[in-house]
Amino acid sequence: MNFSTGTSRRRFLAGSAAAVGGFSLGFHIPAGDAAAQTPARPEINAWVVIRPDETVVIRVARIDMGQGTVTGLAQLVAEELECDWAKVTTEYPTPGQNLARNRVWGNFQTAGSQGIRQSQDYVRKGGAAARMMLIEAAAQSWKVPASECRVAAGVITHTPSGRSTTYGKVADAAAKLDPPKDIVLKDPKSWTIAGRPLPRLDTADKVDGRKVFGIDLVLPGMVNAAIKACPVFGGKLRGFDPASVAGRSGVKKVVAVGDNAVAVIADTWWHAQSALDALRIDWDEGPNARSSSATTAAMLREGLTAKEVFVGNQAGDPDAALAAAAKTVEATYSVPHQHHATMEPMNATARWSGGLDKVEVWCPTQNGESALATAAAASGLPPQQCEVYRIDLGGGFGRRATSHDYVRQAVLIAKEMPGVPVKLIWSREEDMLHGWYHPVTMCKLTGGLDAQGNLTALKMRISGQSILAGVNPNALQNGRDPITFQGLNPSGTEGRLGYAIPNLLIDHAMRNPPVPPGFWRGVNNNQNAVYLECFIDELAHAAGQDPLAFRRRMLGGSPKHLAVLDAVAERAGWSKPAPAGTFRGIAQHMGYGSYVAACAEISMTSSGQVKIHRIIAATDCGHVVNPQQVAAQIEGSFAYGLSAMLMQEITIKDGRVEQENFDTYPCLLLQDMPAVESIIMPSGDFWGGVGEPTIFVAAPAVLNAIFAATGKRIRDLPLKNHDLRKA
């Protein structure tokens, strides 16, 4: 089945930290601890509460930042619970919680399009372990066989006696069974709750104010910091003279946060804030201070041609494919460093309870337990002694997954205030030069054509920056990043390159600057797909072909990549000439275990200015949960990625990053977004991911419109810095 499209305030679960017979998903649920016995009832399992009046409580542990991912999992839940729709409202255990049911509900991260393909089949299981032991307390009180039941929409059924009841009634007694053992899902085609394309369920709360965001949050008692840390990448804080700021309205408090970093804590942000721009501050900029774009330009050159590298995928013998080659293509890429840009800046609220030895953080977060572990290191206490209420987010991309710094700042700054929440709001400013940026890497391309305008051999050299060396130098594998090859690997099921190269060798000299990594929205899937996509236009041009044709051969042995590439193709008509004025390009990829493709239509002005009109947008995520949701996720990606492959950039002067405000890091304007056609065409047999997937194909489907319209390749991102008028 194919799917086309055009253009309360949360509540925490006191009181409910564990429960015994809870089911557990394949988890030991220790039985020590008081809380542990007196589980919230009616809790039919750990994601199932059933309340009396029919309501239908799901307990979500993934995080939704807009994408959708809570109702998601909420129809999976229902769907296998065979519920009513109409009664689900949504909670979220706290991550501490967790840890004192020995983690019964799994992975609490929500990056890398996790939110629902990796948690799918437990809470479906979940779902469908409740409903069949609701059937079976229902058949137990009439003493009948639970197969002589059946239930629909929260009601079962007698099916001989015709005698039915409802969830709300038989709901303490179901609570009171042992989970069932063997539990079967429903299969995908009889979705009638998930599949559809139902409003999210935190729509009305956000339309009228009830949802409250981090920085909204407002705690009896609560006193507020504002902060800096040094500009310089590894600075310090040698020093700072409180009696700068004395007397001014509102201060409290002037800390030194750590070894680089001084807050200011005032009745108000906005005193705070203003106290710390007049505070004298005295930084040890280190050896960083003489870092800048250009030297970390240069090193990255060093790398394209250094001899010690990771290997990616090879195949074949490359070296004599390029020269027994009839032709050879060269070119070199590059992608410059990207800021996340949330619409909300870093913030957290903390409380330190000095006598209870006890610490409280409120935070916007994408990963509960690592906010929880964050509090822990920072307060000096066990994890079990800290708890994380998860606030909403305005904004994630994968800053609030790669770091937890704010988090340990306001820990750090609440044990100054024993027994007051202190809320530590970023400034922009602040936030800008502080980020875990997008990584900064260099491409360079050879391919090999024979006669026929075959590709015989590519060559590929990434030179550049390791996020897991910054983020999680544990996970690297030898010194290899792997995550650096996201999209170009050989095999497997989370970004396999399509295109069969019979000679091939990519590889990774790793370069890294001090400026910190991190994962940002599609990873490095996002340049992998620039540097391969755009090249092999160039290589189709070079072989005379059109760029569809030469793509369609060399992917016959990849159908599903193939095949989201022929759907956008015939959406756009590319068979017939684009109209007068307008030109097209074309790009596929493959990432978080889902196939995208993408075709742009542009149009030049004579001052070199680029039009997007529109962007047809081809998905295949296996199954589909929501497919609006889907579609809305496509339409953000390309706000995302078009907004950084225009405009976006990071540059570094005397250590430090020059953009520091929205002025300087500008995002796509509504009057500039195009059309977005999504074509969502799941094949079934899988579940990958969509938050990301179709940002790898934004920016490689524009810069080959480009160059069909003006014969101008465009090999350095961002556009801006490009004179666009046709050569």
The other form holds:
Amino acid sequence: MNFSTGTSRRRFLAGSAAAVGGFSLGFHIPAGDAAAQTPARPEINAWVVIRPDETVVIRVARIDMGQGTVTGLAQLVAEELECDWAKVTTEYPTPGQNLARNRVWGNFQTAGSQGIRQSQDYVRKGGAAARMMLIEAAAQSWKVPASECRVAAGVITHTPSGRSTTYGKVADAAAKLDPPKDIVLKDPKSWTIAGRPLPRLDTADKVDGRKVFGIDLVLPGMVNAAIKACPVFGGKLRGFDPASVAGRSGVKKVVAVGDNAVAVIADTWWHAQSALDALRIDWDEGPNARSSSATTAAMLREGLTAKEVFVGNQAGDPDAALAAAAKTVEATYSVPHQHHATMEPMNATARWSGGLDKVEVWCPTQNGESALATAAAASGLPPQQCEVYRIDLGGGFGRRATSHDYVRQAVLIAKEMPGVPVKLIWSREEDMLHGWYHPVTMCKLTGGLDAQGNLTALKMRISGQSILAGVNPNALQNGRDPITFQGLNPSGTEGRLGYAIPNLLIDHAMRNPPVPPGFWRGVNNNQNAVYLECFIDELAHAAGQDPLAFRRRMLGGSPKHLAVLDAVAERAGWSKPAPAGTFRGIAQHMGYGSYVAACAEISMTSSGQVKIHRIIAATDCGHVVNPQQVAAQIEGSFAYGLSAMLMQEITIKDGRVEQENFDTYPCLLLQDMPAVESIIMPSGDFWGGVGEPTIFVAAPAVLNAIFAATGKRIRDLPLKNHDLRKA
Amino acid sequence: MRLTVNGRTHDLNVDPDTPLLWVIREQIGLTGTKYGCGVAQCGACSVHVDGEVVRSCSLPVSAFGPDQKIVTIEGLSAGAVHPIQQAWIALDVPQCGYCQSGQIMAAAALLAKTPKPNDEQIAEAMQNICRCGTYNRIKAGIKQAAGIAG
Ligand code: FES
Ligand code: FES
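What would the structure be for the form predicted together with its partner chain, rather than the form predicted alone?
Okay, now the whole complex, with that chain kicking things off.
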């Protein structure tokens, strides 16, 4: 156990009282010297502050973008703390404080469905340590052994004498104690706060307009900025004509931002954006001005048969087994670029305090530490002279995790206006044109069946874009991007291929078009599940077998994969025919540590439209912290994944994105949303994610149901490009 | 130029082409009404004008007169007591919350005209995008507020 809260606490109280002031709003509003005078409140340890009025402030290192992580993490801390849940509130420490305190809060990254599963252990220990210190403080004041005291809902009682006190009364004394060495966590079976479908802590502000998103931030003396970067990826700013906006109302300055963008700074954002729209800009479109979706497709098609590849999973001798097969099946699939389209466009507010050489940024971010690093790099200042105040996101989905381009721009613009806070907001068009898009891939699959209909060999060639090559080339392993093989791995706890296939080769021809790739909710699991689960369906039909039975025969060695599949099949009544006019499809996958399966029920209208009636979804995520929020994530992931499958694609023409707004990049609406029945079946011996996993199975389940309904195999997404009317 | 928003009159000195959305957000300072697309596609900017839902990003402020009653999310009720807001809290409808001002304004306008909407009427009235995918809880929230079972 190396959880040492005490030393860092002392360092914090001694060294950085000024940093404490801005916590309570969830982000920092500059208050000049007032912040420095704010007295430190009784911090029991990094995770827990108890105020004299009994309010329990739980610090959260990860962030909320709608997924409920803040409530879930607070439940885990409160569970061990044994406090009164009704008195719990939360606050975000800043990345700068984390830096100053030797990363006492650990990782801030909120992506990869890891917010809870990768911090549950140390935050629970933080809650337990605080409880032990509070009890110890009470025991010392009564001069009795702590073992004679117990606590319930923040009230400590000395059992033999019946004396009692509260957390708020002993917090000051507890804060001075050394942290305990041996911490035993509760058995989840005895949880009373965690594991329950408690209401979120942050709903009330979201129903009356009170909640302040980054885009809503107003600081004293603030100005607004609008920006355009070269619409062609890799292009540069050659020049602009300030005279074209001279005299426009509210405009303060027109500035180049880095080497590829120009911004207008004005009193209001509307003035800034409308001036920007009128600004004459000269772009150097650079080397990619001719690239298009067609040139990308040609590049990927070549990769389908390329010799130089990276291997993800292999067994036996697939070529020999295919040659010996009684029947072979081959198919090629493709999934296009997609955009995150968070409801709240990219934005960040920055203030450059010229005299003090300090940069402050207020922004929505999935990784405050990465935002801080970006602010430091953009300003040229050491990170110790920068600070980032995190604000809840109006959607993240991966867009605000690795790429803080909007932070970099805001800092560069703020440098032009020393001492003045500048709020940069991207127009929706800018947001669409400068995403970090779901990678584009194609996949060629070849399967061999023996005379009994067993799958004896499978080859799966993925050709296409690597996310790591685009966002973090240092993480490549001898050029190979391991993330490409999500859900297809031979082993591991993150995403293992469940099927036992004796002769197997899964490999990747990396082909990177000049379009920035990014982590997009579900990431590579999305297309991997479409490719494999639709092709397995094809093989089942070629073998003359029921798609469920065909899968089950290969999942004997993967009981958790099998259990979620069986659960949806049973709920759907798979053994009986679907009601007249409705058709079913099934799929399973494992990713981000969780096992998921879905069964979709659809019908077709006479005009060839798909109507998705119901999706039954099962997830085994090991432990469940808040079941009603897990259910919300399952539904939300389906809306996101089905939007992409049904109607979304980013296409490139002349080196730029063609879809500039929701009119050409539509999203699923309430009218399209199927009923979702969640089966949450935690098996208890691991911690899996929930924000993403179920998204993997929505598309393949629906696509397999479309085949059942129409006999047509949709192999190229999105569905809108296909005519499903009866011939 | 004079506007009546949430029962208060505001005298404004703005360019008449400024979209109502940006007057509400930047001149009047009510930021509950959101910008999502600027082209009447997403509904994040929905407000009520004389009881009708309006996508405020796509109409210039000059289209509105001082006698028209503009209501934003901040003015829907005092203390979030509107049945839609209450249902939203009871069912934990919002995820990130960014679209929810618009969703709530659209839902409140629906119930004002159609106190017991059927599924088709709900689908027709609720054309706002929610990227977090809260649609099923939105539907359940409308039914709960309307007192409709299931
Ligand atoms: S911002 Fe008005 S409809 Fe999208
Ligand atoms: S709740 Fe996030 S966009 Fe609707």
